[in-house]
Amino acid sequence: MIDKLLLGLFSGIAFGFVIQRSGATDPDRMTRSHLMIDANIPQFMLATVALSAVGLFGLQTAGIGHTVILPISLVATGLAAAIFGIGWGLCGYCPGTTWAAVGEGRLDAVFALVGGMAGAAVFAHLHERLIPLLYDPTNMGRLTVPDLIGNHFLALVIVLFIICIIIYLIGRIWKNDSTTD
């Protein structure tokens, strides 16, 4: 058990370091990314998703990794996405970059973190009451790309291909004025 905790701690510290070095803890760079001026952070985030997908596939293939796939609910997911996007737009951080920015000593990130924790506490308190209202009406069941395609490796290849195309397009279409740091 302690090995897993240490592995998690080390992985978190390493990922926080990478997030900080990529510039994702800078709310000004995040704002430029949202305005489609700086393509580096979205490209970094998509590359991180791609690498994580490969790593998770490898762990699951080796019998080490285990994921729990929750059913999809359009209303609950849509509402969560809106709240997530509004919060990110208001404070300039997503949840992961908030923690890294707090570790960097950014005071504004401390307020974002406190607000996020308060929101999580309210959600946890209301969760049981929200399920029948927001989750159940549009519950589509468990749905994954491998379930749709029927092959885990082929699904991974397709998802990685799509992510690579998006990374390329972001770099080509966005102004990419990241030299204004």
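The term rigid core refers to the most C-alpha atoms you can superpose between the two forms while keeping them within 1.5 Å. Everything quoted here is computed from the prediction, not taken from an experiment. Numbering follows the first chain given and starts at 1. What changes on going to the form predicted together with the partner chain:
- Core-superposed comparison between these two forms: the C-alpha position of G63 differs by no less than 2 Å.
- Remark: with the core as the superposition reference, the CA shift of R129 between these two forms stays below 2 Å.
- The Cα position of G150 differs by less than 2 Å between these two forms after fitting on the rigid core.
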Second form
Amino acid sequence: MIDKLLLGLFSGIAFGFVIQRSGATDPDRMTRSHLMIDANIPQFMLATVALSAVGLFGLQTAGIGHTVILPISLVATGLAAAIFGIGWGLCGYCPGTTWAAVGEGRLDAVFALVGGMAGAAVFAHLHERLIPLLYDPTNMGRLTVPDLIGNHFLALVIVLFIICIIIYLIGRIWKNDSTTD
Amino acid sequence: MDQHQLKNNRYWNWLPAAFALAGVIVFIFATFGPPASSSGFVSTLKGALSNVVPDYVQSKVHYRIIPGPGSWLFTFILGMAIGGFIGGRTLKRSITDVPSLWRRRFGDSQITRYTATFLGGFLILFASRLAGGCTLGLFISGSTQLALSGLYFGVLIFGFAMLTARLIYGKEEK
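The form predicted together with the partner chain, contrasted with the form predicted alone above:
The next block holds the full complex; its first chain is the one shown before.
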């Protein structure tokens, strides 16, 4: 048990350090990404997904690791994404970066964290009412791209290819004037 | 402030940063499972509320499905704060409580900024709990596992955040 807690602590420290160094805990940088004048953060996030997917494929080939696929609910996942996007665009923090930004000493992140606690508490209170209403009716199950294509390796290659194209396009379309600071 | 920024250390470029973070994420998949951070908020709340209103916590599904503070999820977010602290202490770069783009649009009132981040924090956590995960637990973890839920959530959060930023800040030229 204590091993699990220490692994979590170590993983968190490494994760928090890297996202601080990448600039993801800087809400100004995050806002510039959303305004399409700094390409670094979206390229970083997408490249992280692509490289992690390759790494996870390696783990699965070696028979290691543990996966949990979350279901997709067209209405609930979509509505949640819309609300999430509005909050993210407003404050420039997402749940993980909030903790690292608090550690970094950003006072506005402390308020984002307290607001987050309130948001989580309100949802937890309404869970029994909202999940049957919004989540369950359009829950399509734990679908993955390999389920659609029928071949895990081919699905991985297709997803990686699409991510690479998007990273390239972000590099072309975003103005990226802050690489100098 | 401006001459201070000239002396700022630079952040890591996206590609080396992505290799570093992917290394951490693959380590987490190998030793725990899909990483998540919004559940850590629920763990913290569960721990705090269990002392005050234990019966209420027992009666709510959302607190039953997420483990309390004695869990990987909780030590992970605690570690994130420590990692952010170490990162901040070892990088010579000034931080501000009111970011510069925000200041240019809304002035340097801390109250306005803190109210906005409180509201933003409320929205992102409410939404994450509805979807079952956040940027990390649903978009990054899900997409790494090639899950449709993660890819769908990822496309929409970027779209709505870009739209919201456009509406709030207007068209930024610099």
